[in-house]
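In the block that follows, a single chain appears as structure tokens, in the form predicted alone.
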Amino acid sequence: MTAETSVRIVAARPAGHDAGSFGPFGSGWAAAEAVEAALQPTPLDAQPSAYVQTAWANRRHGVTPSARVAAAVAGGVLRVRVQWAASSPRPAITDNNVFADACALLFPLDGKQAELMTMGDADHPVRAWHWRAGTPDPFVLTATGLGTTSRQAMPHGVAVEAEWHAGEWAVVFSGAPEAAGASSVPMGVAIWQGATEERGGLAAHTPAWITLELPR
């Protein structure tokens, strides 16, 4: 089974930038085109605590409603940006009772076949590239389904920049394409917004798999 694809972004391959005018509003961005992918809140029935489950049932998540997504390869580096709408900005953990903001690509590990929902199963896992705001490293994170997240140690290869700006977030995640070699892989995206609490499993989403176009 190929993975169900809902939004194709091509990525461009710039040529004369360095890789500084790739920062969160950098100008080799003007080369690559963003498409806006749609989000959706993570089912609350599929989340794995029960807990969270009755926590929840009247209290709503996954309030991102959409996401600006664009690409480019430059330097052999890939590099993403997601920018989405962040009028009360979460930009660290500062008490127990405050939630940063964050965002994640995910990808299936064989480029091909996994369930976006269920973060992949035992035989097709999922990898994410996870960042979180006030922390100057992202997590690279594999699961084999909700609630089975493991983190890779450092150095991993994924590096990120991230900058609030006007009312919004832009977060460029770089590194190497998870399925080396392929003309194009699925990818999911996640957004966390922190005002309102959305953490863990509570997030928003793209209900299906990304088209992510390389050029070669």
The other form holds:
Amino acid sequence: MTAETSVRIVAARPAGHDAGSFGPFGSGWAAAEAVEAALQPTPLDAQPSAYVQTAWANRRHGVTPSARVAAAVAGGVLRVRVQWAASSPRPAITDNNVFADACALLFPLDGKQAELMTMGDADHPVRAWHWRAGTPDPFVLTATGLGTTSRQAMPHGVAVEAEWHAGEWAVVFSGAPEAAGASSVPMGVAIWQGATEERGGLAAHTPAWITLELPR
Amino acid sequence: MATVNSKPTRQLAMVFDLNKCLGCQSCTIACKTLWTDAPGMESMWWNIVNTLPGQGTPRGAFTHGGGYKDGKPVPGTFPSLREYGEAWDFDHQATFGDGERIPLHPRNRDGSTPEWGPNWDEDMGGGEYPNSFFFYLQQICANCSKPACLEACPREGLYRREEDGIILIDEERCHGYRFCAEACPYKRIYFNPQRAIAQKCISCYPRLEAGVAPACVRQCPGRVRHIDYMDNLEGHPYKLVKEWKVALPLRPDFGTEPNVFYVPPLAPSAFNESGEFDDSRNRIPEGYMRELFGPAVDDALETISREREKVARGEQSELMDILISRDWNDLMGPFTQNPAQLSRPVPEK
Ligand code: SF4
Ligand code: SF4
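Now that you have shown the form predicted alone, what about the form predicted together with its partner chain?
Full complex below, order starting with the chain above.
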């Protein structure tokens, strides 16, 4: 079981802002407090591939040290913004050996029992909203452990907007969270840096569920 | 899914006879037109024939890692598209239009002039005159018994068919991580940038299921390619690999136990300094043959020479009969069905 960290993101409920100002670098975000969430590399020995374990034994992965997370509810829509430093952005898969930057929001499907770092297990599934630079449509992943993810199209109403500016990605996921109507939602963040060829289980994660609070 | 890599009940095998290949690329084109003409597959050559000694496809084909050493996976890289060779554009209008005729020349996607491509060093070969030499090496996915590609994938995106050992990529499960491409020591996996998935030779399994030999096998005018199940004791692969021991895996040191085998090329004798034949030396250096096919190549070449001499003396040789295959149907094992006699399914709209 993954412990919950003390990281709490309180969704702002700004008044007087139109939805348009909540783009990746929109002015509306000034009303929301951004929280720095520390990230850790996914454990190498949990990777379900001897090749990956061997090939990455002397390479770094999960190099993103932290992500800034903020949330806002405006016009009845919940938005979560994730920002992280990417000095060598990979905005698309442009070659055989080029990997695009990516970001996911993870939600346990069973309360807080699922292990976040290994994407849950057979009894504790995890769902992720996944954005990958250069891929027009974001998708939803459901996982019951590393290597088990299956992809579906995003549920209706969920959208992702992303922009890279001055050494930083800002990605805004908007739409209803999994536990719609709840006052707080456990959430994880994962970042893949294309520059270090991160993909699949090679990422940086929040080490435990963080709490997204949704004040009424 | 622990069963994705279990030992198949039967193993399909192929033998390519390097002494007979014309380098015509009919196999390459047969494959291209059948399987890789869709968008995103432009630069894929699931079958490729390269001149050796040479760089191969991709450039430096056997230098990108992957496979196994002492049973452990060897880290590999996935060469860039340019190293494999882009699908070039040709300005036909400039050449065949009404204006000044500009000779046809290829262009990369960004308009630049290519500096590398598949089979780029065709017919250059190696060795020093008068002992220069070359031969053609055909490559497809070898459906390895220890498939580094499959074992590298963290999400069981590849699987081995129980009925014939063919290794396939499940395009629904593949998320385009490309660990398979890094891990394949033969670099026989391609990446489809439009679909962000890996793709490779499928051994023409839909043809096999209809009793038809793979396109590369059936279209080969050189009668280079033999196919059958390895458990058929009368089949050519069994005879050539197990009985006569003249067909060998390529780069056995890569440790993946491929199921495509090669009859090594028997070159003429080398010339000595005074320009006479030195029958003690083959024109292709032994060291190079051993590097490609392992130490068993010495005996294989000796067996082929011996059997060839037998035939030259007017005697019979089962080995030479198999290698010559006077009836081309004999090359194809149980897959002799003529595809032209099958009704074609109408593609779904
Ligand atoms: S040749 Fe490469 S792609 Fe084919 S089975 Fe062997 S390791 Fe896999
Ligand atoms: S079709 Fe046959 S002869 Fe022609 S290149 Fe291919 S293997 Fe060689």
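Worth saying up front: this structure is predicted, and the values here are computed from it rather than measured. Residue numbers count along the first chain shown, from 1. Rigid core (definition): largest C-alpha set, two forms, superposition within 1.5 Å.
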A153: CA shift of at least 2 Å between these two forms after core fit?
yes
